[in-house]
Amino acid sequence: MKVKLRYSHEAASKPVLAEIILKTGLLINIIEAKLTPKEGEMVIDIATQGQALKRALEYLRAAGLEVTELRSLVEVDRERCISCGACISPCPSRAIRFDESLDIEIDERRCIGCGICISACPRKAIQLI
C-alpha cells in the first residue's frame, strides 16, 4: 500500500521509518520525499496488508505523522487522453498498458509515481495526485 506522510519539522528529526522497520520487520520503500526546513512530505510503499498494515499506519499516526492512504499515485484525465500510448514504453515499472478497449490502464500496484509518464504525455492528460 502506498501512503503519503506529512510531518512537522519536529517529527522529521525522529527516525520514525527506521524504528518501524526495526520493530516490525516490514519492507518500506521510499518513493518520493520532499523536505523543507519547516515540514516534510514523503510517499512510501509498505509491503504488507491486513492487520500488519493497520498496525503500521497506527504506529505512524501515533508518531505524529499525518497519514493518507493512496489508492493511486497518478490520475488520467480521460477527456484529454487520446490513448496514443506515448506513456507506455517509458514507464520503468511497466505499470501502464492498453486495456481491451485500447484505453490506457494503470496498474496501481506497480506504479512508483516517478512521473515519467507525465513528461511523455503529449496531451498533458496525466498528473501526480
Given for the second form:
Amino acid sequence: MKVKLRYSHEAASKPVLAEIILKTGLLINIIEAKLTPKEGEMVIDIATQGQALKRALEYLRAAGLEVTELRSLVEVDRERCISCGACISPCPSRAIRFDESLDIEIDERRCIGCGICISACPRKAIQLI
Amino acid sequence: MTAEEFIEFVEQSGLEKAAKEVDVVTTGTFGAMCSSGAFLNFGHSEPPIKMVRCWLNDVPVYKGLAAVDAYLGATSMSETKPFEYGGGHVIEDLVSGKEVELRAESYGTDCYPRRSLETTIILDDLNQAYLYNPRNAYQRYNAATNTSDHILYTYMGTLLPRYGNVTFSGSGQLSPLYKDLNLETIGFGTRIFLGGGVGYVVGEGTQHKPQSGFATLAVKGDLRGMSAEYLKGAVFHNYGTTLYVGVGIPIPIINMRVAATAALKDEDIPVDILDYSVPSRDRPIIKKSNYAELKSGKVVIGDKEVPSSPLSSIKVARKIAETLKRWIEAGEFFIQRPIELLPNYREFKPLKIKKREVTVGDIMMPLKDLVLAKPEDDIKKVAKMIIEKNIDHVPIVSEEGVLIGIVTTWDLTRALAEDKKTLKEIMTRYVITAKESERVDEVAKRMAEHHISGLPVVDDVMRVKGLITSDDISRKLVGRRGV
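Give me the form predicted together with the partner chain now, not the form predicted on its own.
Time for the whole complex; same chain goes first.
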C-alpha cells in the first residue's frame, strides 16, 4: 500500500520511519521525499496489508503525520490514450502492460510514481494523481 | 478479410485455396508519421492580403506559396507552447471541428494592400483542406535501444540507459506495404483508407527504399471526411511534435506471389534493433529481431531480457483493417487499380557535406605546446610548469606517450592543501578524450555533459596528440560558421 505522508517541520527531526520499521519489522520503501522549510511530504510503500497495515498507519498518525492512502500514483486519460504502448517499456518497475483488448493497464501495486511514463506518452494522456 | 484473418485462413486451408477464395486483404497502420501535413486555402479577406508569415494556434505555417495557400507541417511547433503543441495537433483540432486562431502578416502590395489579420477559422470555412503526406506507411521500421549510460529522448520514444528497453514502430503483419512486399498492386492512384476518410496514393514516398523492405508512400486525401480518431497530434519528449496517421490499404490477391506476401506473419518480418546512442546516420545493429519477438513484450539481447513496446498502435491498426473490410463489403469503397506502379528499386543517397567543417585538429593546442607529465613526477615541478606556460590541464602519459590520466590546476591546488607528493596520488584516471577528426560541436557537447573544460586529443592507440579546451573553442571560433 502506498501512502502519502505530510508532516510539520518539527516532526521531520524525529526518526518516525526508522522507529516504525524497528518496532514492526515492516518493509518500507521511500518512493519520494520533499522537505521545505515549511513542511515535509513523502510517498512511501508499506509492503503489507490487513491488520499490520492498519497498525502501521495508526502509528504514523499518532506521531503527528497527516496520512493519505494512495490507490494509484498515475492515471490514464482514456479519451486521449491511443493504446500505442510508448509508455510500457520505459517503465522501470514494469507496472504497465496491454490488457487483452490492447488497452493500457497500470498495476498500481508495482507503480513507484517515478513519472517516466508521463513524459514518454506522446499523447500526454498520463497524469500524476 | 483482414490481413490477420487471411494469415489464419492460410494456416488452416493452405495458400492455394486461400489465394483462390479471397479477393481482397485489408491492412492497417497507425503510427507517428512526421512527414505529414495539410495544404490549406483560407480564402481572401477584404481587403485581401498576401500572407507572408502565418500562424495557426501560434504554429508557424509554411507560406512560400500563393497569397492564401499554405502548408501546415506536422512537426512545426507552437511558438508559445513548443514541445507541447504543433502542426499535428492543429490538424487534429481542425478535423474535430474546433475553432483555430489564424494570424497572418504581410508587407502589403498594390494588389494585396492588407498588412495583417487575426481571426478564427474552422475546417468548413476553408476552400480546400487536404492532407498531403510526402512520406507515410513505412513497409517496416528499425527498432531502437540505448547502450549509453543516460536516458535518451528520441523520435523512437524514451530509451532507458544500458539496454533498459526496446521500442519499435509499424504494425508488422498488418503493415499495408509489407503485405504487398513486391509492390505489385499498390501505386499511383490506389484508393486507400486515410485518416478515417478516403485518400489516394500519389506516388512513392520520400526515402522510398523498396529493395530492403523500406518502401514508403506519398498520400493525399480531403481532410473533410476524415476523423480525429485516426489523426492524432503527438509529442515525443525533448524531440518535438508529430502526427499519428491512420492508413489502410486493400490488397487485391491478384496472383500467388501477392497471396504469399499477404500471408506473411510477424515472425517473417525482420527488424533490426539499432543503438540510438550513436549519433550517426549509420547506427550499429545490436540485434536482428522480428515483429513477433518485439510484440511479445521482451527481447533477449545477449543474456539479458529487455522489455519491448510499440510506438504505433496495434489496436487502432486492427480497427483500420476491420473498418476498411466493412466498407468494401458494404460496397462503399471501391478498389482502384493504380495508374502506375511504384518503383521497386531506389538508390538511398546520403547528404554529403562538401564544405570543409572545422575539426578538433584545426583548433587544438598541438603536442609541442603541451605540458605532459609522468605519474611519478613531483607535484611542485608540475605546478611550476603550469605557471610558466599558463595552462590548466596536464595530461599524464606513459613512457610511450599513451594517456593514462589527467590533472588540472584545481587538482594541484587540492594536492598542495592535502600535502600529496606525486601526480599518481591525485590524477584522474578515467579521462574523457577527443579525436583530431571530430567536429568541434560534438566535442563541445561532450565537455558540457561532463562539466569539464579541456580534453586531451588522442589517436587510435590513445597516444596524446594535443589538447582542446572550451577556451580554444570560444576564442578561435568566434564569427566562424558551421559550428
